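Given as structure tokens, the chain that follows is alone and in the form predicted on its own.
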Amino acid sequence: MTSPKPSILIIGAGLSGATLAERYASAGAQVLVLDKRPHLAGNCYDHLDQSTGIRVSNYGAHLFHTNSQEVWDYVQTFAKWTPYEHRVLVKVGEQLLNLPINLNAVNKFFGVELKNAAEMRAFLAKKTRAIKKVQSSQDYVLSVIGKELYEAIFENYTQKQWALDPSELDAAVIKRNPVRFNRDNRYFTDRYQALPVGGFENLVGQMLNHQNITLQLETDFFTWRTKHDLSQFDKIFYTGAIDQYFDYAFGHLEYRSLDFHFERHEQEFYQEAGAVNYPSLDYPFTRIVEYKHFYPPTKKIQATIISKEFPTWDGEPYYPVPRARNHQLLQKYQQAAKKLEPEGIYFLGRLGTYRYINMDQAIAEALQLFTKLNKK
């Protein structure tokens, strides 16, 4: 007796896919789900060094937090999870600022006393500048803490993380992390902040592991669907970078992706945070990131591993790049995908719908549009 076809195709084996491939495989659908890559959980992927017993995600750090219950309910079901809150300190000068600007930072920075979030908006407020229409990450910036803040943090990183002037930047790409007004030093402030154990992989390979999902890695989608027959499946979701799907007819939307190079050094630990970043134009990279403090191993070790982040426009597509030009472009392609869904085609997913979405987010969506497509 042969099984069944498959009924739904997901490609891409990262967060969004495996969530709607778990949903439904669990609802009693046949499932492929292709992935190019040669390991499943997409940018999320982890591994074990086996040198020193440190888990090290391969493409940058990757921290799992959430507000959403529901979320935070589905994810416990694959794995157990361990704690942790994150801390991103900026390298300013010889000092070491708390990010996002708290009150800590900004005595630290100025050489002040501040004792409260009254003595810290009423000091900023002789910094700042009005700006009636806030439209640009500089016009944010410049608006809540100042040019002196703005210029020894932001300016700098933010071209060499873009590749452009702050004022280019959507203000949406500063406001990913406000300022504070209390002495809260967590880059988090989600009610739920854990990570997986066994790491993200492991996460994605739980969510898979049902008999109902075939999955096919190092598999080109583009490829593979010039010898096959879409129209054999009932429901595509694709999670790969919308623009490719349909061959760039508008135009080439803009990513930026990191050069990670990673180091190991003979000692506990090489800085006192998850993440450093570096402003200064004086570093070619954006940040330091010691995954020691993630996980940190059952025994004690003289040794770590860090990666350092080199911004550049090859490579896999990581960030969306927020500006007009692109928006413009992304809703040519919206429109494009649209008509797809009458004939079950849909695309999700930080690439698949050109955002800058966290990992609870891609989950949550996940879960709202399967549960839109199978209502009853």
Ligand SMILES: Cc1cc2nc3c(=O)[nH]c(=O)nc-3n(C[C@H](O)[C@H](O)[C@H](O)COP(=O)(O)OP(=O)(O)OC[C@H]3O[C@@H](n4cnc5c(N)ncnc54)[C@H](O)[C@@H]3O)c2cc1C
Given for the second form:
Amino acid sequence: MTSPKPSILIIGAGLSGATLAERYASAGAQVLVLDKRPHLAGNCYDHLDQSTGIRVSNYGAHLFHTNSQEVWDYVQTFAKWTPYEHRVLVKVGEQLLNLPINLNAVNKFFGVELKNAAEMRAFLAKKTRAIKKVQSSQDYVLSVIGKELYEAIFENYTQKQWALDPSELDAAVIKRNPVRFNRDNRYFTDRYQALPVGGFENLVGQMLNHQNITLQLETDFFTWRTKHDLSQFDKIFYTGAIDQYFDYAFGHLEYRSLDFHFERHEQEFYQEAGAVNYPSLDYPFTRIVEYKHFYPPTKKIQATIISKEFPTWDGEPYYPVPRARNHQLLQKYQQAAKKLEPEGIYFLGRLGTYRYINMDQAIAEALQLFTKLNKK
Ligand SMILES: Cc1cc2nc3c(=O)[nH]c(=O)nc-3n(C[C@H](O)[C@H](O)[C@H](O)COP(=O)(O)OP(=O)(O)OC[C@H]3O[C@@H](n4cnc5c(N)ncnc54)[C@H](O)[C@@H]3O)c2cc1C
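Next up, the form predicted together with the named molecule. The previous block was the form predicted on its own.
Let us now look at the entire complex, which starts with that chain.
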């Protein structure tokens, strides 16, 4: 007996593609998922380092956090979760300060003993300047915490990470982790913060583990489509780069990438927190991530794995660069993509929409799209 033809084609086995695949498969559709990489889970992919038993992310640290009850309930179906609250420090001279900047960080940096939000506001008010229309990251930082912290933490970091002056970078980038007027040292404040047992490798594996789903890895859609008839599919969901789909007709959208240099160190821990940022130009990397903090091994071991992150323009497209040139190009691509919807072709996910989205957003948007397209 031949198997029924798939009616849904999904390009990309990351969280966006996997969520739609799972929803359609569970609703009875036949789903074909293609991914050009040799593994599933997209950028969330991680693996267990065999020599230490430490779980390591291949494309940068991935920490799950959400305020969405719907997303939280959904991900419970596929894996057990272990609580994890992320902490990030920033190295300024010999000091390690909390990120986001909070009452503790301001006290340490300025050597003061402010006690509460009111005192912190009054203290910073003397250092900041009012900016009528906050547009850039520079505007935001200068207007909220002032020049000294801006220069110590944000100015060079932005140059290193984005190769842009903070005055050119949208305020939205820095506002993802706004300044806090309390002592909350956590990086995220979401209601649910956890990691899937067995990693994102297992989570996405379980999502795609359905008899109606066929997964084809190491398959580039653009090569594959030269040999296959797309009209056999009722719907196509594309989570690859939107400009590539249109053969860069309006120009290339810019992405910042990262080179990860992994190192093993023979000591229990390398640093105090899961991530330490290095804004100073004395260091060529921006951040050191230590994976052991995320899934601590059950047995004490004198070994740990870190990765140093070196920003670059080449390599995997990680961060859409939020500046005017790219916004204008994106609008053109969005208009072209919209015209394909009547043919049943949809763009989603971080590459398909050219937006930095967190994992919970990727899942939420895929769930919403499924609901919208399948309203009775
Ligand atoms: C360095 C870094 C750290 C991050 N950390 C966090 C974090 O801590 N917490 C958080 O919530 N989010 C984090 N994110 C965001 C998170 O990675 C995304 O939310 C998530 O990956 C989005 O899933 P996606 O399926 O939309 O995209 P992706 O994971 O990128 O999946 C897209 C898939 O499509 C495939 N593909 C592309 N083109 C083709 C083609 N032509 N043919 C076939 N396949 C193709 C790709 O190979 C890829 O597997 C981070 C992102 C980065 C870059």
